[in-house]
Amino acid sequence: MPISEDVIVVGGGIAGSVAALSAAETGVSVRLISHKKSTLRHASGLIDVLGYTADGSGPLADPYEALDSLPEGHPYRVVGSDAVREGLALFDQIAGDEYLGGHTDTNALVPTHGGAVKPTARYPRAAAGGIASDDRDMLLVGFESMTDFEASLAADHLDAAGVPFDVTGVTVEFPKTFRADAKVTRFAKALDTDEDVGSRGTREALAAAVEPHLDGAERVGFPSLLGDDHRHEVRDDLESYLGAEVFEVPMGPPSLPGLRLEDLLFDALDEAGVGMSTGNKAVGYETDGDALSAVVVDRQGREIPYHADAFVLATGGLVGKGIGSSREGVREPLFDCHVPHPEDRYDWFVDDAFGDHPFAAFGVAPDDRLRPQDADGDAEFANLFAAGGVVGGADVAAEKSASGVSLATGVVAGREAGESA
């Protein structure tokens, strides 16, 4: 029996998930196809809309005020500010009370594990105690077995950044000993289940190791490993033992906040009745006239067509391999969509490592319905819509806008696909 839905979304990150949910809201049947595990496990879990302008000005207090300054062709200029707000509203609906920041248009400044402060629109509740505009003194805590968070160095960087509070850092031993390459999930599990470490649990033992270093600090930041299923309970217990607010500092990959965000999105997809096909790669497509009729998926060596009336492409940018490059040029590899780029490869980048590199904004150029366009400006397919990092025109890493672009384009692409199915 052939597989058939009204809408098929290819890609399982924020953009793909939001596009699938947006399409489902139009009343159609939706299936999401993803190959590998989503890149969310490498993400901070923060929801950035716009932290800096295209020319590097910032950090921005109000991202909406800067939207009109972005260049023509930027995804935000294509979908408009209403779509940005709509994407955030859908995210707030998905995240519930797990995320904060929805009470204002103003960015919050959240400390990073390197000691910088990052402008972001939404942040996990677990990170709320670390907001940099808060003037309460702060202690950062690292662990001897985790070399990717140097608490004293992060504290020095925050102090140099001019934060309005005293901040110090200390490195302690985690109460349980794990193997050298233990994952953050192992640390989280020990706190989640409050594993016994002699005469007391892991949470109490950790607080006892930290308490001598408090020195009047009213809040204490740990790397993002304070439990998973019972993360609120872990923080509550640590706060009770320490007499100070406890928060998590967003970390690099593998990221527990990113994994928690993935769980929120997948729970929402389940609730919306979106079908999921994971672990198999989309390798081709079929057409009917000027429209797509199917995406072909490689399932254990068999090529299976997934038919639909409309499709959303949400496979990511260069990093996620949703955009491919070679000596011959830059293309979108699944549907072979056109990607505008200089013919000379030496014009893809600039000499300054931190300069304005053209390759950072490579992606498909969509029309006002987010349909990828060919070199002549015509829609590649009448029923294909694009969302997220595969859409070009924005250097999302420099702007700190990746999540916002995914939300805004995801909600529009999904709705367009649903209404055209």
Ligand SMILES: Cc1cc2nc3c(=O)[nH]c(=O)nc-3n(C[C@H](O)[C@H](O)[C@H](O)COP(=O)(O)OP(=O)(O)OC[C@H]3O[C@@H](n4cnc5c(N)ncnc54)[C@H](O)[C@@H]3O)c2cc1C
The other form holds:
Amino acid sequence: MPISEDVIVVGGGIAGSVAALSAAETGVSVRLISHKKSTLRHASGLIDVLGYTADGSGPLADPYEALDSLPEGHPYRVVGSDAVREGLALFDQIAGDEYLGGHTDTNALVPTHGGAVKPTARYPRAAAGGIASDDRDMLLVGFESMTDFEASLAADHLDAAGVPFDVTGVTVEFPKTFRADAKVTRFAKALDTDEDVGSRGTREALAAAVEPHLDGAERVGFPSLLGDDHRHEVRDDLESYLGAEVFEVPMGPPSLPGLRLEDLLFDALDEAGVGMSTGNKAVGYETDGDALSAVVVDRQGREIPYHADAFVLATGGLVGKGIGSSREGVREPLFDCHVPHPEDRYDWFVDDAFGDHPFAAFGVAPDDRLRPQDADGDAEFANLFAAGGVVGGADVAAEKSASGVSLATGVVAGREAGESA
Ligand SMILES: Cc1cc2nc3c(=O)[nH]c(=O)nc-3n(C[C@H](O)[C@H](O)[C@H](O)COP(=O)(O)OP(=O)(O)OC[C@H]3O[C@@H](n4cnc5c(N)ncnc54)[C@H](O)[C@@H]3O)c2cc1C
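The block above covers the form predicted on its own; next, return the form predicted in complex with this ligand.
Following is the full complex, with the preceding chain placed first.
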């Protein structure tokens, strides 16, 4: 029997998930197709809306105030500030009390594992104790076996950034010894299940290793590995052993906060009745006049058309391979949508490694309904809408706007697809 839905979303990251939920809210049937795991397992789990303007001013206190200053063609200018708010409102619904920050339009300043202070709109509850505007003294704890968090260095950087509290860093041994290449999930599991270490559990033993270094600090930050399924219980226990607030510092890949966020999104998709096809790549498409009629999925060498009335392209940016580049040019590889870029490859970059690189904003150029446009400014397909990193016009890494752009475009692209199905 042919596969047929009202809406098909390609891409299972934050943009595709939100687009699928937004489409489902219009009352249509939705299927989400995703090949590999999304960039969420690398991402910090923070939901940035806009931390810096396109010309680098910031950190911004209120992202909404700065939206009008963004260049024309920026995804936020295309969808408008109401869509940004709607995207965040949908996120708040999905995240429930696992995330904080929804009480205000103002960005929070959250310490990163490198010791920078990052402006962000929503942060996991587990990271709340680390907010940099809080003036309580802080101890950061790293582990001998985890070289990607240098607690003393992070503390020095925070201090140099002028935070309004004393901060020190210490490196201790994690109470259990793992293989040298153990993942953060192994550390989290030991705390989740409170595995025995000698005569006591891992949580108590960890607190005992940290306690001599407290020196009056009222809050203690660990790399984000403090449990997964039982994360609240782990933090509660550490807090009562230490007599200080315990928080997690967002970390690089593999990122437990990113994985936890992925679980929240997938639970919401399940609850909304969105069909999921994961592990197979969309490799082509079929058309009917100027509209798409199917996206073709490679299932173990067999090419299967998935039919729908409307489609959302949410395959990610250059990092997620939703945008491809070669010596010949830049293109969107699945539907072969036009990606505006300078002809000369040397104009894709600037000499300064940390400069304003044009490639960072490469992506499809959408019309006001988020349909990718061809080189003449016409919709590539009447029923294809784009969301997330595949949409061009913003250097989301420099602006600190990645998840916000994914949420705002996801909510609009999903609704447009649902309403046109
Ligand atoms: C290292 C790192 C750190 C980050 N940190 C932050 C942060 O601190 N704050 C923040 O707000 N954002 C952060 N982000 C960005 C954010 O997590 C998302 O990457 C961004 O919002 C884009 O999401 P997306 O859904 O568009 O794409 P992605 O997350 O890239 O998802 C795209 C999905 O499409 C699938 N796909 C692609 N092609 C196909 C195909 N042909 N067929 C089927 N499926 C396909 C992929 O497998 C993937 O699942 C970070 C990203 C990275 C990489």
